[in-house]
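Take a look at this single chain in C-alpha cells; it is the form predicted on its own.
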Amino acid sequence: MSLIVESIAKRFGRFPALKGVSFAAPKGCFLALLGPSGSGKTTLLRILGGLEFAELGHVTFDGEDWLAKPARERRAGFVFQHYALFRHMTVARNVAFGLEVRGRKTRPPRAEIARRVEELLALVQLEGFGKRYPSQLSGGQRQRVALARALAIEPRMLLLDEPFGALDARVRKDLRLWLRELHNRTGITTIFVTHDQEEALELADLVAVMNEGRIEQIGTPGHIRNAPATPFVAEFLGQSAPAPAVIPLRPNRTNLHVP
C-alpha cells in the first residue's frame, strides 16, 4: 500500500470534524471520498494537502512521513470547485503559475515552462487556448485549465474537492469520463471529494463512504454498491445507486483488496 492513513483526528473548536480516520490505498489509485456535507471529506483532503493540520494520527505516502513534510514539499496538486483561476492571467500563465513561483534553484527555464504548458493544454484538450482569459472560457473549459495547472507541478498526489460541483449535469457527466481517462494516462494517486453517489461509483477504483467524521465503509464501487456494510451506507446510496450488477473491473483494479 502506498497511502496509509492512520487514526487522523481533527477538531474545530468543540466540533470533531474527523474522529480517527484510517484507511489504505495503493499507489496510482483513484479514491473517492463520498458522503454528505459535514462528514469530514474536505477536512481530510486539506490535511493531506497541508492546508490543515491533524491533531492526532499519521499519514505515510510512498514510505515517507507525509504530514511531517511542509505543504510546499509534498507536491500535491489541488483542484477546487470554483476553479480559483487568476482572471487577469491568460490560460497559459495560469497553467504556468506553479512553476513560475518556484525558487530560483528549482524553477525551470522559460523555454521548459512554455513547453510544459503546451503539453498540458494538449493533454486537457485545450490546444490553442493559451492566449485566452478565463472569462472567455466555458465552465468545463475553466475546470480543465485548473486541472492542467495542478498537473504542471508534476504532483505526487492530485486532490480534487468537488471539482464539478459548479457545472451543469451534462457537462459534469462529460468531464467525469474525461477525468477517468486522464487518470488512466497519468497514473497519479488521486483523492476525489464528492457527495454525488453516481459520480463516485462511476469514477473511482476505491470508494470511502464517510459520515460524521468516520469512514463507514471502504471498497471497490461494486463492493460498496452490492454489499453496504452499515445502515447508513445503504440509506445514503439509496435510489441514486444503480441496481446491483456485476461490474467488470478496470485493469488497474486487479490488485485491490476488497474488504
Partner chain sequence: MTAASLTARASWRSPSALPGFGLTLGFALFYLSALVLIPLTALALRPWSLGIAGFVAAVTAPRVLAALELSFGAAAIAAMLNIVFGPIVAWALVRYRFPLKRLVDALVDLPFALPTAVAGIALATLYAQTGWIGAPLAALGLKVAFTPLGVVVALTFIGLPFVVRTLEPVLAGLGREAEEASATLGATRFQTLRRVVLPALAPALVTGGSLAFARAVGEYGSVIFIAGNLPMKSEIAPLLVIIKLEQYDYGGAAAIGLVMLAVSFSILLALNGLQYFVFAKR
Contents of the next structure:
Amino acid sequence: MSLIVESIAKRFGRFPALKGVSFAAPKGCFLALLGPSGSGKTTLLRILGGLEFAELGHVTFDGEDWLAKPARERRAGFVFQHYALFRHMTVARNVAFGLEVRGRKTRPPRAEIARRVEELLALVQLEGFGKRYPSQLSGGQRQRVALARALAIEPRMLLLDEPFGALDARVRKDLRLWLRELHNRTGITTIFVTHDQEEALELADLVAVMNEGRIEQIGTPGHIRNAPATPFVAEFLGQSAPAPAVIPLRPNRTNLHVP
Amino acid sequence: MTAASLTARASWRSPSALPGFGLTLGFALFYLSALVLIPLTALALRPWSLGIAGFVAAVTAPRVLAALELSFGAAAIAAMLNIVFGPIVAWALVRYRFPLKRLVDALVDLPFALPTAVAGIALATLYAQTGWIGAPLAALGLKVAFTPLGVVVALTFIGLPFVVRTLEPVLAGLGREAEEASATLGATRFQTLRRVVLPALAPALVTGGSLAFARAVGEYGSVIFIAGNLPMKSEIAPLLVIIKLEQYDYGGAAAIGLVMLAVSFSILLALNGLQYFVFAKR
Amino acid sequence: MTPLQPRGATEDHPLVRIAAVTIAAIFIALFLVLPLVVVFSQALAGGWSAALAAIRDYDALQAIRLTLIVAAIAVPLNAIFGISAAWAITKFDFPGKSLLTTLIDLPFSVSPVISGLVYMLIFGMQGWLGPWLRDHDIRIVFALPGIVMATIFVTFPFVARELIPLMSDQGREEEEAAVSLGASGWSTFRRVTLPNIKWGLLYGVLLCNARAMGEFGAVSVVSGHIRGLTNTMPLQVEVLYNDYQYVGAFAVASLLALLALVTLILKTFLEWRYADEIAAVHRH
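Show the form predicted in complex with its partner chain, please, the one above being the form predicted on its own.
To see the whole picture, the full complex is given below, headed by that same chain.
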C-alpha cells in the first residue's frame, strides 16, 4: 500500500467537511472518490493536492509525510473542474508553465521544453493547437490541455476534480475511455472525484463511496456493486444506476496508438 | 492510528496554498494606518483640546453655522437637481440613439477628470455677470456668480456623474420585458414610466444622489472661485476650515472638520438604512 | 397604401424623445461642454504666443515640475498598495475582510480640505509632531512630503477599488494551478495574476494619476503656497487667477484640462477594448 490516508478531518467554519477519513490504496491505482455534492470528496482531493489543509490526520505517500510538503513541492498534477487554464497564455505556454517556473538548476533548456510540450500535445491529441488560446478551444480540448499541463511536471500523483463534469455526454464518454488508456500506459497513481456512479464504476480500479464527510465503503467496482456495505451505498447506487452500458472496445475518435 | 501529525492549527485565518498573505496584508494595513487611519484619529481627537464647551462654542459660532448650513444646504439642492436631470441624461444615453452619443457619454465623466480648480475658474468665468451664461441671466435679473446660487451651480457640476453613472447600468439591465408587460396590461406609456420604471430606478437614484451629496458637502476647488466667499453669506465650510488653519486655530479647524464628517456620515448612514429597510423588502 | 405602424410598446412618443434628448443636451452643454470651451478660449484670448509665454514662465514651469514629481511618487505607492490589498483580500479568507474593504474606500467620503487638515494636525506647527519636527529641522507640511501625503490620501482607493472586484471575479484557481505546478509566489503573481489584471491595473492607475495631478483642496491646505517652490499646477492656477492674470491662469488650466481629456479618451478606450478585464465597466 503506497497511499495511506489516516483520519483526515476538516471543517469550514462550523461545517464539518471531512469527519475522519481513512483508507489505503496501492501505488499506480486508479481511484474514484464517488459521492453526492457536499460529501467532502473535492475537499479531500484538494487536501491531497496541497490546496486545502486538514485540521487533523495524516497522509503517507510512497513512504513520505505527504501533508508536510507545500503544494508547490508535491508534484501532484491537479486538474481543476473548470480547468483553470491560464487564459492569457497560449496552449503551449500553459503546458510549458510547470517546467518554465523551475529553478535555474532544474529547468530544462528551452529546446527541451518545446520538445516536451510537443510530445504532450501529441499525447492528448492536440498537435498543432499550441499557438491557440484557451478561449479558442472546446470544453473537451481545454480538459485535455489541463491534463497535458498537469502531466508536464511528471506528477507523482494525478488528481482530477470532476474531470468530465463540464462536458457534454458524448465527449464525456470518449474522454473517459481515453483517460483510462492513458492511465494504463503511464501508471501514475490517479484519483478522481465524481458524483456519477456509472463513471466511477466503469473507470476506476478502486471506488470510495463518500457521504457527509465519511467514506461509506471502499472496494473494487464489482465488490461495491455486488455487496453494498451500507444502506446509503445501496441507495446511492440503486437510485441512478442504469444497467452497465455496453462500451465499444475501440471508440473511433479517441483511439490511442501506443507504440 | 497516530495522533494528528498536522495538529489543529489555531490560526485566525483559513490556511491557504497561496503565498504572500502576511506580506501583502501587513503592507496594506501599515499603509492604511499610517496614511489614513492615524491622521483621521488626529481629527477625531484634536477638537477636544478645546474642551467640550470650547468645542461647542467653536462649532456654534454664527459664522460657522452659516457656513455649515450653506455647504449642506447647497449640496442638498445640487443633489436634488441631479436627481431630476440625471435620470433624463441617463435615459437618453441608454435608450436613445443620437449623434455624438459616445462623445456625450464620455463627457459625463468630465467632472471626475477635470481638476476642480480648473472647473472652478471656468464656472466662475462663465457665470460671472460678463460671462457667456452670466450675462444673459443678469439681464433677467438673476445673479449667479458670487452668490449661494453659484455654489449650487458648482456642486451640481461635481455631482452629475455620480447620479448618471449609478443609473446607467441599472437602466441598461432593466430590460424591456417589464415595460412590455405593463403595456400589454393597458398602461399608458406615462403610467409605465411612473409605475414600473421609476420604482425600479429608485434605489439607484438614492445611491447616486447620496454619493453626489457626500461629494458636494466637502467640495472646495470648484466652489471657491464662483462663491464669492462672503462670510455669513457665501462662505462654505471647507473654506472656513482653511481660514481657521491660517489663523493657527487648529482646534477650531478640526472641530468644523469633525462636524462635517460626522454629519455627512450620519446622512449617508440614514440613506443606507433607507435603502436597506425600504427597498430591500421588495 | 401602407398602414401606419403603431408605436412600439416600449417606444416613447417622438416628442418625448426629442424633449428628453434636448433637456439632456442643454444640461450637458451648460454644465460640461461650456466650462471646457471657456478654459481653452480664455487661455488663447491673448493669442498663442501669450499662452505659451505664460506656460514658459518660471513659476509655472516649477509648478509643472512639482506636479509631475508628486504624481510620480504618489501613484506608484498607491498602485503597490492597491495590488497588496487586493491580493490579501481576494486570495485569502480572514476575519475583518469586509471592514478592511470599507476602510479602503473611506478617503473618498472625506472632504479634500479635511484630507489636508488631518496632516496639519499631525505635522503642522501646532500639530502633534510640529514642535519636534521644527527642532530637528524636518519639513513635512509646506514641503514636498506633506503634498505627497495629502495627494496619496485623496487618491488612496482608486487602484484598490478597481482591482478588488476584478480579482475576486477571477477567483483563485489559476493561482492554485500555478502553485501546484511548482511556481513560487512571486512567479505566480508575475506570470499568472499580473497578466490577468494588467488592464484593470492600468485603468485604476489612470484615474489615480488624473486625480493626483489635479488635486487642489487637500494640497492647498498643506502646501503653504510658496511660489516656485510648493505650488502645484492647480495651486498655480489659483494664484494667477487671484492676481487677475487670466491668460496665465487659463493657460496652465488648459494643460490640466488636456490631461483630463486625454484621461477620458484613454478611459473610454480601455472600457471599450478591454471591457471584460475592467471591473468598473460591470459595476459603476
